[in-house]
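To begin, one chain is listed below as structure tokens, in the form predicted on its own.
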Amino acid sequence: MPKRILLDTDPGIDDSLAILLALASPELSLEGISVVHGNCSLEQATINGLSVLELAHAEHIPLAVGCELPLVQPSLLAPETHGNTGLGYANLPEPRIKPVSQHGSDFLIEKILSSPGEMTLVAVGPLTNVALAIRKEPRIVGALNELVIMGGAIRHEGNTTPLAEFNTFVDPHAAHIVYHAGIPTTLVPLDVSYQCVLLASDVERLLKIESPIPQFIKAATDFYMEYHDSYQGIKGCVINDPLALALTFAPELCEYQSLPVDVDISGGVSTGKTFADFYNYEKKPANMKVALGVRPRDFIELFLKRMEKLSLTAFKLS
């Protein structure tokens, strides 16, 4: 029986690839998407999420619009990373489908409480929606099967400040709430995701299939690759969010350590830094399982095979 998942996301480039991977994976049943601010404005992220669902002929998946701003600090978007629309050079048609009427946090609460112990929540954007849902309805803490978070940089340098990863830096106060909520959590930090680089040759392989999906991936990742080359000296592009999504059905791709993990909300230079107490100086119990080792090309191969299959399906339906 497929694992039932919810996806909380700020649809930029790699978020959109995570949506496609969820739809391409028979091990999963994607039962809804909640959209949050982050890579682009909430309005644009909503359009992107709906458009990607239409691209993959998944119009039946409900999408709810969540929080436009972080809990405490000012908004931070990422046009230099994901482009002005959040999807790089991709230009998808205006979506015909509409979001559901519920707020994203209420949507999560309803879905989780309707099936206690069955839902896995994959959060690949700032954690504002998730934190708000916990504060509104603490019962979801015991009702969630698992929470998988793409965020943080433990032993890796930050990608937004020298110390902080983007999702966590954008709303560190939300991350602090979620980290300490008591939900069974797997953290997928930059330590592993930055080893998972999609190469130009990988995208060229997908383009052998005449389908809108490889064309979308090419247009979106071209921009992403230019960013990684110019800003970080990486040839190719890091696909953080699909890795977190993949671990819901292929956990063997990573190696994990259970650790006490926290996030700095002090307001100083290390704000948004996610850190683990490896030697347990503070004698606190582990609050999450952290992915610290990965088989990157095994993951990339899995991603490519799933995209090839989804592309063929989309081509037949077009």
Ligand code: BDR
Second form
Amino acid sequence: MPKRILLDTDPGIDDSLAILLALASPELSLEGISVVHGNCSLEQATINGLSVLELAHAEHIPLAVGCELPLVQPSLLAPETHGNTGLGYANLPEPRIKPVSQHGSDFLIEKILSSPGEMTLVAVGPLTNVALAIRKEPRIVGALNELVIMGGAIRHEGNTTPLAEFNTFVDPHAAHIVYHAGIPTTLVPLDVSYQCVLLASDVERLLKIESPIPQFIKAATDFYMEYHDSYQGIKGCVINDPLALALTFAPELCEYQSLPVDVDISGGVSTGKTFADFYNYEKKPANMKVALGVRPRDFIELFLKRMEKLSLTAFKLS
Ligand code: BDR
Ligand code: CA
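Having looked at the form predicted on its own, could you now put up the form predicted together with the ligand?
Below, the chain from earlier opens the complete complex, with every other chain and molecule after it.
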């Protein structure tokens, strides 16, 4: 039986790759997507999510529109990282499919409560929708099988401030609610995702298959690679969100430690910084499993193989 997953996302270049990876993975059944503000505006993220579903011929997957703003702070988008449309240089056709009418957080609540113990939620954007769902319906805490979060930087430098990672910095109050809710949680921070660099040569390999999917990946990641080079001196681009998605069916790609983890919401220079009490000074129980080691090329190889297969099957070229 495939693992049933829900994806909360702010598409976004690497978010789009996570959607494609979910659709390319027979171990998973993607049961719905909720969209949140983050890399681009909620309206644009919704268009992007729907367009990517159409690109992969997965129009049947329901997509719900969630929160437009963080819980407390003003909005912060990332056009320098993902481009003005959120998908770099990609130019997908305007989607024909529409979102479902439910709010993203209500959609998550209904899906989780209708199959208690079965749903795994993968959250790869700011945690606003998830926090709101927990506050509206605390019973989802006990009904979720697992929550996998892409976010935080434990020992790693930040990618948005010197200390903070984007998803936690954009809505640290939501992260605080989610981290302390009591859901069995795996955190996938920059410590592991920043080792997973997709290279230009990897994309060239995909382009050997003539299909719209490699062409989309090329156009989107060209922009993302330029960002990584000019801002961080990285040749290639880190694909954070697909790594978090992959851990739902290939957990052996990472090594984990169970730790008490928190996020700074004090409003100072370290706002949004995630930190783990490695020596348990505060005598608190672990609230999550944190991925701290990764086999990057194994993951990239898995990603490439799945994209090759999706490119062939979605367009019946095999
Ligand atoms: C996270 O922030 C966004 O830029 C990416 O989509 C990813 O979810 C990495 O910090
Ligand atoms: Ca994201």
